[in-house]
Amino acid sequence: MTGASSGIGEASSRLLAQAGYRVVLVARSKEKLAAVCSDLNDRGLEAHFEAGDLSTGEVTQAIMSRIEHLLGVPNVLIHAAGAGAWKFIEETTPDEARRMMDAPYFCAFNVTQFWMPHFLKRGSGRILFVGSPASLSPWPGATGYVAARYALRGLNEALYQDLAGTGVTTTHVVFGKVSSGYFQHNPGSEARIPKANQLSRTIPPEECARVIERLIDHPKREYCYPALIRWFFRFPALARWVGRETGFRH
């Protein structure tokens, strides 16, 4: 589980541990990961953690190799890491743009690339990418963020084609606004949410975790939640127009 120190990643780790999974939490914050793991272990659940920056290939190789040595090949990969402020391109430095690609895209790519030969050899495996509505229909004022989410969705689409008939599945799951610490860590971004978003309720991370658990057992190529989000994006031209007309402007 990447991005497991908070938000959807933490909630999913907790739920899956309670369901009997052996979970491995990965993120950059060692202190937060240790606290979550300690709480799960104290309740008799099996949880492990590895801290590091998975956007770097060498770090990913080292961390995943330790996991393989300790626990073997996982059955499920869940990519919940994400970062990036919502800014126009002229407000975004090249370094910021690169960091937005690091998480979620390169983290997800590097981890999936490490385990894919094992999954293909075994003929099974579940991969879930936690994406954003921005990957379905962009809105103004979040250029680098939108591009990174499109990249993550593109990775899922490419893998879905690659993995046909292999027994390995891949899912891109998109949630509406989630009540996590994201907007506190990215000041100014919440003000750029299109006003149309007010039609959809804010979802707690624990509810997202339950959706992810269901998708492990019943994988789909792509799934949007809640239902209003799912129906809205069935009309991409309308979604694009609404995002533009109710979104942030220069």
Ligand SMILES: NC(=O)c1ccc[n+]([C@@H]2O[C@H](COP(=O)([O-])OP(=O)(O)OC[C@H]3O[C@@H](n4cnc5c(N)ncnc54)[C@H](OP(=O)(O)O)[C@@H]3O)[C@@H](O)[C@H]2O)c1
The other form holds:
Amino acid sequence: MTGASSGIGEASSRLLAQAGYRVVLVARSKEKLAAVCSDLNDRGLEAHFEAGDLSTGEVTQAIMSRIEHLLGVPNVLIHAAGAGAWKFIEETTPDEARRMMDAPYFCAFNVTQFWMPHFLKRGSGRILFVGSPASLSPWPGATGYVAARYALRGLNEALYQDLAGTGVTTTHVVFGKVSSGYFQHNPGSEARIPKANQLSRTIPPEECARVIERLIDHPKREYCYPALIRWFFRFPALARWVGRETGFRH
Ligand SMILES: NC(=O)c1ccc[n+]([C@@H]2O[C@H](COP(=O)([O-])OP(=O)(O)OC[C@H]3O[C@@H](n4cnc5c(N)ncnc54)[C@H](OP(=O)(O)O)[C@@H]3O)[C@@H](O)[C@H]2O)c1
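Go ahead and give the structure of the form predicted in complex with the named molecule, now that the form predicted on its own is out.
Okay, now the whole complex, with that chain kicking things off.
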């Protein structure tokens, strides 16, 4: 589980450990991971953690090799690592734009790239990418964020084609607004949520975790939650118009 120190990744790690999965929590903040892990271990649940920046190929290789040595090849990969403040392109430096691609896109790419040969050899594996409605229809004032979420969705689409008939499945799960720490971790972003989003309720991370648990057992190529989001994005021209008209302006 990447992004396991906070929000959707933390809640999913907790729920899956409770459900009997052996979970490995990965993110950069060692102290936060250690705290979640020891809480789970104290309750008799199996959880391990590895701290590091997954956007670096070498760091990812080292972390995943340690996991392989300790526990073998995982059955499920959940990619919930993500960051990036919502800004127009003229507010974004090239370095910031690269960091927005790092998490989620390169973190997800690097981890998946490491395990794919093992999954293909075994003929099984479940991969889940946690994505954003920005990957379905953009809104103004979040250029680098939107591009990075399209990249993540593109990775899922490409893998879906690559993996046909292999026994390995891939899912892009799209959540509406979640009451995680995301907007505190990426200041200035919350004020740019399009006003139309007020029509959809905010979801607690624990509810996202239950959706993720269901998708492990019943994989789909793409799944949007809650239902209003699922319905709304069936009308791409309407979604684009609403995003633009109710979104943040210069
Ligand atoms: N919150 C929402 O409303 C919402 C809605 C739909 C989709 N999403 C998407 O869901 C994903 C997770 O969001 P969240 O709400 O759970 O946010 P969050 O609470 O801020 O969690 C983000 C997680 O990603 C980890 N992370 C960031 N960069 C990393 C890196 N380079 N390497 C390893 N781990 C890294 C963070 O841990 P460290 O800082 O310890 O590394 C943290 O555990 C994001 O991509 C977000 O866009 C969020």
